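Just the one chain here, laid out as C-alpha cells, in the form predicted on its own.
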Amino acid sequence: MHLTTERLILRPMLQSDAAALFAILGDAEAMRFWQRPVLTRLAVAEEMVREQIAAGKLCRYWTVWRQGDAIGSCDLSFIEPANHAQTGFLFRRDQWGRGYAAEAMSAVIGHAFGEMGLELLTASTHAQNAPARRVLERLGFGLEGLVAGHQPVPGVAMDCAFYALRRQTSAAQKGA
C-alpha cells in the first residue's frame, strides 16, 4: 500500500531500499539518539530490512521518497488489529527540517485510525531530542510520561518520553 501526500510518496520497504536505509543507519549525527550503534556494514542494513519485510501483519514500513530520492522511512509496528501501534520515522540529517518528517507521519497516522481502523498510536524518543518531539506535539499527540535512563544509548542511560495519539483526539484536531 502507497501513501501519498503533496510531496512524498511512501512506499512500502524493498529490499533494494538497504542501502539508502544504511546511508542513515550509518551517520553518527542521526543515530544520536537511537539505542543501537551506528552501523559501519551494508550487510547489517540489508538484515534489518530482510526482518522487517518478514514481519508482515506486526509490522508496516514505509520508505519516505522525494523526487526519485529515498530519504527517510516511518513506521506502524507492534500492531495489535483495531487497537494499537507504536509508530516512529527516521530521515536522512540532509533533509531534516523541512518538514518530511510531520508530512509523511501525517499520512501514517491517517492509514493507521482511517484504513486500519486502529484506537491508539504510541511514540518514544529520548527526551533530549527536541526536534522529533516537536514534530510529535506538532502532529497531535500528548506526553504520557517520562522514563529516567530508559533507553540506553551505547554507554549512555538516556530518559525516554512517551507519547499518545488517540483517534478521537486526531479527529477533535482535524475538525478544529
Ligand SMILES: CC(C)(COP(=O)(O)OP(=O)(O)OC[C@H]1O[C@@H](n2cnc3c(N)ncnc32)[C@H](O)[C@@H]1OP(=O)(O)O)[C@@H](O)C(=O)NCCC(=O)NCCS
The other form holds:
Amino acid sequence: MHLTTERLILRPMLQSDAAALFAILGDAEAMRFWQRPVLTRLAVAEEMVREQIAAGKLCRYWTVWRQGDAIGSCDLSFIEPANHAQTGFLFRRDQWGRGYAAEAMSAVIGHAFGEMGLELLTASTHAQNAPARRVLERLGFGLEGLVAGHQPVPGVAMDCAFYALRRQTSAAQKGA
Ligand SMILES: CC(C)(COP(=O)(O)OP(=O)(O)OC[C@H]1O[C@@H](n2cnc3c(N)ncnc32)[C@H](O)[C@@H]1OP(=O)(O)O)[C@@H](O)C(=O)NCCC(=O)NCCS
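Would you generate the structure of this protein in the form predicted in complex with this ligand, following the form predicted on its own above?
Now the complete complex, all chains and molecules, led by this one.
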C-alpha cells in the first residue's frame, strides 16, 4: 500500500532502505535527542531493517521517497488495544526544514484514522526536541504531559513530552 502527497511517496520499508536509515541513525546531530547510541556500522542498520520487516503488521514502517531518494521514515507501532498506535518519524538532515515531516505524517494520520480504523495515535519525544514538538503540534497532536527523568530505555533518563491525537479531534480539525 502506497500513500502519496504533493511531493512524496510513502511505501513499506524495503531491505534496500538500510543505507538511507544509516544516513540518519549514524548522524550525531539527527540522534541528538534520541536515547539510542549513534550507529557506526551499516550492518547494524541492515539488521534493524530486517527486524522491522519481520515484525510485519505489528509495526508498519513507511519510508518517504522523493524523486527516487529515500529521505526519511514515519512509523506506526501497534499497542494493545489494537485501535491505538504509537508514531514516530525521522528525516535525513539535508532535507530538514522543508515541511516534509509534517507533509508525510499528515498522510500517515489520514490513513491511520481512515482505512486502518484507528482511534488514537500517541507520540513521545525529548522535551527539548523543538522541531519534533512543532511537527506534532502542527499536525494537531495535543500535549498530554511532561515527564522528567523518563526512562524509555533502562538506564537512559530523559525529559519526555507525551502527545496524543484522537480520531474525532483530527476529523474536527479537518472539517474546520
Ligand atoms: C523532527 C524532524 C523529523 C523534523 O523534520 P522536518 O522535515 O524538518 O520537519 P518540518 O519541516 O515538517 O517542520 C519542522 C518544524 O520545526 C520548526 N523548527 C525547526 N527547528 C526548530 C528549532 N530549533 N526550534 C523550534 N522550531 C524549529 C520548523 O520551523 C518547522 O515548524 P513550522 O512548520 O511551523 O515552520 C527532523 O528534525 C528529524 O528527523 N530529527 C531527528 C529525528 C527526530 O528527532 N525525530 C522525532 C522523534 S519523535
